[in-house]
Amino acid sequence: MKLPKLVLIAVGKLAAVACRLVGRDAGNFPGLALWTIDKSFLRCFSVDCPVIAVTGTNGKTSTTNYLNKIFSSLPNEKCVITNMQGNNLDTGIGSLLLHHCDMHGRIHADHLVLEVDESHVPVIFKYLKLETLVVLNFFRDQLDRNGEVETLILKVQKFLEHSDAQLVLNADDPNVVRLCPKGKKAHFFSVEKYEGATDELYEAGEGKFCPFCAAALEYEYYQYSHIGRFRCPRCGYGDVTPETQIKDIDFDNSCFKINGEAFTSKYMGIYHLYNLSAVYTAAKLYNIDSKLINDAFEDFQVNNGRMEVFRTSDAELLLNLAKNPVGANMTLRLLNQYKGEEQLLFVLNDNVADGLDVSWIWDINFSIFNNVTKVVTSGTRAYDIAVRIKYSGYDAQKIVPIPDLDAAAAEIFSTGGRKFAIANYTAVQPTRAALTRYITAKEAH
């Protein structure tokens, strides 16, 4: 027998007072809680304003934090409720909601936006009513998991079959164009050919047939992985005219334009604008100015390990999340549209939130290394990832292998001058806390 909904809200509020009265963070044990009670837990639930959630493989966190900063900005939203940690399963969805709801589960906010894991979409959207997804792209991930991409893409695709919600897709990856039910409109998202685009397959990619009638995709270009423009040759899958696309990329001068109009951005590598121009129009469904798009788009910091650089008197390093092999790929392409010599720092954990299997680092692309003076590894599997780095052909010389987080750090800033730092899923917190305890005790000094 179910509990009734008021004896569920009291359960997961006093659990989410226990997490605080022991100083532990309440992104997800709360929502655990009720879920092991009740698993149609989140039917507690009455939200009363549009809910506009994000989903896909990378970029979820950033996107979903750009709409929050977009629409907090509106002049009369008093409430956004977002989820900018990230905790996005439907125990941490619930967490969230926790938080804000009276004891009769009611949600008062003028928006409420959401980064949703992608397997997770059918789960959450099953008892709270969706008006907007966001769709950014779909990659091999977290494989002991999640499984093969194929089977997350038809879960999301069956939910979709039945819901009324507005869709926001990636016009360049064929594992997102997909999504769009017969008969329904979609608006389309793009980036145009920028100039680190290649005539073939650079990096480790998905989706090379096409998925009603299984010819094989013909790419005008790929801008990265499976990411391009594409079109099968023999049902015309593909051809799609983008609602949005960003065009003019300046590199140089942080700058491009989105249908005439122009942006700049202090994030410019080329899974970035992707992002980009997914949030240009997911905003633009809502009417909203491009001034306050801009804004966002200008004065937003990531962090949290996202693009986030931690400074000292000589040096500057670049941290970003890489959780697949995609993420890492993106990060190298970005350390190459740099000048000047280079360092690396990449940190590997094992955890079982990171998926036990670490066979993906060989499917990132090291060969693609310029200027990269030496690599620092770090982490659970340290050792793991300087095999793959050596086996790529980089000097084994200038590779040092510190398992030991501080030491690590210590031996990246070693030297000045700039750096770049991968890290996967449970690496990420760590290495800022690393990062920042070396930084602090440098400055002391």
Given for the second form:
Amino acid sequence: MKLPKLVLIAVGKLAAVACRLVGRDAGNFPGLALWTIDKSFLRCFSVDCPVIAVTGTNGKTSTTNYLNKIFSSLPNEKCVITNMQGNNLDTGIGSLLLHHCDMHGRIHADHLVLEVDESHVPVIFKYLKLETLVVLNFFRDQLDRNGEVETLILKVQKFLEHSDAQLVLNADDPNVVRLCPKGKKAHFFSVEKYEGATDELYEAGEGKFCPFCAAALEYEYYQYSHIGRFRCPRCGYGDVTPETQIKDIDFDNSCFKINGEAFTSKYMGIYHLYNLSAVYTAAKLYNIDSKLINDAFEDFQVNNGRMEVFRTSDAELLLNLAKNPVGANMTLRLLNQYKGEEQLLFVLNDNVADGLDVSWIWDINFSIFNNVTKVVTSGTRAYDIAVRIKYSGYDAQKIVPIPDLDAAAAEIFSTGGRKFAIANYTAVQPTRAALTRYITAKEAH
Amino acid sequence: MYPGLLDLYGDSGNVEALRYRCAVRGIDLEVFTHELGDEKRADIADMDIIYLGGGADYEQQQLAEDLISYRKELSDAHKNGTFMLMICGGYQLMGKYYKDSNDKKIDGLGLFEYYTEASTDKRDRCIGNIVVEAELDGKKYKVIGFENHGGQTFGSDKPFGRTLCGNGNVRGGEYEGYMEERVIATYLHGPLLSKNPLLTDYIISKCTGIEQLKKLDDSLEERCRDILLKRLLK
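Can you return the structure of this protein in the form predicted together with the partner chain rather than the form predicted alone?
All chains and molecules follow, beginning with the one already shown.
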């Protein structure tokens, strides 16, 4: 028996109120409650504005937040709804919609900008009309939870065959370009070859073979992991002309150009530039002025463990979330770019939300580890990451495993200077808390 | 063999562990790779060890034909005492056959008598931490790893070890893998050799003929094992 829409909405709204009454976060539970009653509960909602979704393995939260900021800055914009905290499954998005809808399930907004988990794209947009889909990349990520990358790609691909959404796709990821259905035109984005690009694959990558004819793909260069200018020598797969390309990258002055216009950004990591290229492409589909885009690029700050800086009187630590090897490799690239000595804190948990399998740390490339004078490891798997780093050839005497996070924070700050920290999914908030506790206690003295 | 295709769960770390534990002892280790599409190697039987990791169904199908063309060489290598280390997909492909989750049957090399069948329900997989008790030169050793396989392997008459925690060859099973003195075939990722230094040394011993390997400082590895064993075997 299916409950009528009105009843479902009322139940969901009550669940949200109950959550708040007991002081629990209502980011997922109300949606989960409805999902338990009715797997197709998303049908209850009706949305009358454009829906823009961002998916892909890495960079969803940042890209979505940029787009939210840009749309919100439009002169006549009253309401942009976004899952800023990354509740990106059907239950999380259901909770968000419950929060914003009236008792009939109607949502009145100017734009809905949603971060959506790759595996949930078909589920969610079976019920909500999707206008624009941004696909950033496909990497191996929490394999024991998400299944093989290929399975995920096929899921999204199948969905797109019957969708009339406009597509914003990464031109340099062979796992993404293939999503464009035959005969359809996608809006491709890219970043020109940057100074850290390599001729050979430097980090573990996915999609080494052509999905159409199985020949080994050829690369002019790799930007990072398997992202780069690729082409199938047999069938020509990969010959796409990007609509947007970030050019003239100037790392010293943190700026670059798109279509001849100059932009400035706080964050200049290569993976971040790809996100910005995606943001620009999506924003231009809505004819948004470049000045508003640049304002977002310039001001945007994410203080949630993604490129977050922690300072003491004599030290500066950059914390970055890494849910998978590519994420960790990005932080190591920044660490290796830094010219002086530095220390690294690596916090690794194996809770359910992380994926129980920590073997992905072996796909992190520790072979270059410039001027690292000490590594502190922490989390439920502090010793696994310590062994991993030891086997890459780093001096075991300089590795200090401390499962307790507060003790680990004290250890990493026991000397001054530049530090980098990597924490995986469930580790990132506890790490932020421990670092903050340490800094607050130190300042009090 | 096929490190590009059979490297799903950090399995290349096994080579890194062998390389590391050889290097600190001054043992030369040269690694050759054979990828799909490479010219045929004539020297397979001359290797001290042959290693195959695990891959996704799609990738295992891609390389099955190429692998079968090496049936004679691999069989000769096995007879000549080349050590064979095979994880997950590599393990399955050395048996009689592998029926994958799309109900597609791939012939194995048939080096060993076991065979593998996967449920067509792609969600029906054995996933989780696993500990098996193996016997290495008569000494019991708890081997730690992570299993993630849809295939259920039957007919392994000489298992690698007894399952203390996790599944092993079949769901809820009692035994895991297949072993001979110079063959280890198992579902354990982790990577296997990074979690179990004595197993790595067992393999190095068999490959080099050095019975008493120089002892190494394994305090990090042992602490890692202690914590995991305590958690998993409680």
